[in-house]
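Read the single chain below, which is given as structure tokens and is the form predicted alone.
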Amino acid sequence: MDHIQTKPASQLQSIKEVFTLQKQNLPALNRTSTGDRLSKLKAIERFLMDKDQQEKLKQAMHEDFRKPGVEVMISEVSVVLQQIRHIKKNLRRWLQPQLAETPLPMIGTKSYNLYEAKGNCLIIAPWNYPLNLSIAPLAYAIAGGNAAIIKPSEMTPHTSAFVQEMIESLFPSEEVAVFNGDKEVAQALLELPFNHIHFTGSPQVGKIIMRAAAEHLASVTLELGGKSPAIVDRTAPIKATAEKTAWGKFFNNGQTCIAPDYLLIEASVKEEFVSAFQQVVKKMYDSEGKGVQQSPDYSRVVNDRHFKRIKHLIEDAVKKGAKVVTGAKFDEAERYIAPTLLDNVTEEMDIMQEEIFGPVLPIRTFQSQEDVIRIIKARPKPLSMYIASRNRQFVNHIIDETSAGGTVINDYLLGYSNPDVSFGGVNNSGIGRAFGKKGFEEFVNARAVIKRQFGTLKMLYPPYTNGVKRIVAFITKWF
């Protein structure tokens, strides 16, 4: 059928119409073969491999927040293609009925889990990785045989328009649709009885999504964030660790849910790290001596509100005694904040109370392993944790005594890179998992099927005679 065009005056009505069309189409989508689903994924793959489309995407993201083209390819295009190729490789196996063992008292039955589509799915994507976090979840929704509506972020309008044009060129609206708009559009979508909601964003908005889902008892995947610590002890190779930390922090201008949010470094190596960090920042973003602001490889804060929020965090910290090691330079017209390193940071500062989501790294020092554990456990469980150390005992102790959605040792951002390792948070940092087999399972119902092939349980039917009681006692004791 033709795509339903959503004009501002009728967009809310169009949302309801598309939702209804998708609901009516669910039985057909659930019956689609593995080959049909793979064909849809291949269409996305071809689109993103097209050089012209890649250039359009790069331009859109540059207009939204000056994201460098290399970072667009690494974190947007390549990640989505990697997930699609992983699904292509594994989908036939994932969709096979999963046989279960038969316990002795159930001799004569056959049991298996049958994966069926959950149904109407809503994907609410954030602004920081607007293509990646729209299309990667969609790939898993398609793999599961679902219909989907995507709500991209209004904060990256050029990329969101690209996503809409892409989807409308590849899918009829009864299968996949995109609705762009502000909070009013999001609210209209959340009022509908979706079967599953996949949301990526902040814990604060995650609570709103969960409340809305509860009205319809919809399942949710919440990929949230939090304050992800980067821990460095004296055994770590300091220069290499400083380089990795700067890359992990300033990639996408620090606007990454798994970016290191604060640094916990052993006091004896802090000065060495700080010196190496300053040199690395200059090498990465100011190698020609023209200033970081002139670098084509350093993106910008997404909008004025976030610029002012991050600037306040820096100014509040300085006012309360933090020392600016490097950075803390601003250009509001460009939404530019220089790569910033803050020392002498304390828990009373706002910067240690909320996720920064910008190019600022506060430093705290520690003397013992217990200092690290105490600081980490004083706040909600993070989405990611980073440990730089050559001391296996130190690493294992930190892992054993803390909790996080994921942990990376001696590097950064890799928790999002291996589709065989599921990605997600815990409690405040998220619910459910994304990517890989676990990500696929978020979009399907594991329907338990038990088939009686021979035999009976008639010997356990009422009346409950002494003979029945003896059989039950025997089963209870031995099986």
Ligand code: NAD
Given for the second form:
Amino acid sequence: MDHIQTKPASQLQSIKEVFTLQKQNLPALNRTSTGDRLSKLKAIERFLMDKDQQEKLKQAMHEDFRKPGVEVMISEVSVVLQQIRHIKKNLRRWLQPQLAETPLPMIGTKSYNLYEAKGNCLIIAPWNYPLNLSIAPLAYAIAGGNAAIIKPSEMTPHTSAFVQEMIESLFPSEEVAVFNGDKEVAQALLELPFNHIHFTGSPQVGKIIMRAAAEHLASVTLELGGKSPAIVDRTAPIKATAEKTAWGKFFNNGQTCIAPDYLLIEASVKEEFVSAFQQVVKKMYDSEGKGVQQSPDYSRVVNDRHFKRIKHLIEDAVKKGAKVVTGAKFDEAERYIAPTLLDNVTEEMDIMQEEIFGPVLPIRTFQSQEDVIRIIKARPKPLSMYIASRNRQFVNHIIDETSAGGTVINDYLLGYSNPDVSFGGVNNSGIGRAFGKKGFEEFVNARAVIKRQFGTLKMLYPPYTNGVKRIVAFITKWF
Ligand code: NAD
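What would the structure be for the form predicted in complex with the named molecule, given that what you showed me was the form predicted alone?
Following is the full complex, with the preceding chain placed first.
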């Protein structure tokens, strides 16, 4: 691999300077072989497999929001490694030019799609999975032969510093660079003519990103959020479903884009679910009876702003008539919110108007399949939809009548786990796909190449005689 020798990004004077260096380096990067690209990915893999680095990362995430070590390994390190291994297995095939069929009037030509790098890529990451959502998209950008700048979130400063150190130790800045900082840094980056922007974050900021991308007609992948419903009908195994729901909700303290946001349960099985849910929360986070707050397996809300926001959602719901089944206990100094289940929730409450993104599960009930469809369709298309049911007709009816980025039946959070089906939202929950072949395709341009080997279309050239007109009529009728 030929590298232009330069200083790491942190020592360079400006974002613009690094952008320009990367731009100059694009032809060389686009020419890199599959082997070159894979060796870069292997360097990331080795770094993340290093036990000392894993410990450093766990420490950083503990300081940022007390994320448990097991969750760091499952949802940050393993996910990135899984994506890298998926690329390693498939990249040679993905990069092969795709030969197309030749229609009869095109006889004498050969056509294929060539996968060329998009070029300068910008990756803007959120705070809730700060390593995973910076490095997994980067792996696909590298696989496509691009240069990339990453802007991690300012809300997890320890992990964002880890990401910067990692990248600066593995890549020269004309290939990959990290700029840490708040939205001002993001805005400075967005002024530059990137070829592709991969953004993960809220729908509100997603709109700002898309507006900025429009200035340069940059392509975008927007991985956004929203309210993902957890639908449970009376045929579901209620105890097991309550356990899975609690896991899906409280993993990462509910700060997961695909967390079940609210429960939509058939009225006749609500009481059974509520009692099972309370028991499993105790089993998961308070088995020794010292209180959930003492559990090392329960993380914290990321910062004061989000703590206040979630507390307000609970208080507003209670003020408007919701009943606290469990939780609604707060410790502001620690940004601790107990696992909370709210009953008697109505659409007028703020908690049903915005993505919760915290450890609170509001309950809505339904009597009929049409209730479910009406409630889901009243809001934008969700990122994920969860359906727990043994009734195939019910599941198919819900899928047929609604739309969502992804759907998981009889479990939670799995939407992120199989690169072969890719991942993404639809409209308000996102545009484009991440991961797998479809995710790779977001970082490359499928350039159509058509080569004339013999023959000509001369018989269609002017002057447009009756003979030409007859040929056109024949083509129009038969091809
Ligand atoms: P956010 O939209 O507030 O911030 C994301 C990134 O955008 C950060 O790096 C931030 O610095 C930057 N940013 C913020 N304001 C900006 C502005 N005005 N201009 C330019 N950049 C700006 O999101 P967040 O709070 O970090 O993350 C939570 C959101 O992300 C939730 O909505 C969640 O559902 C979503 N999310 C989606 C996925 C997914 O894969 N679909 C994954 C994780 C999180």
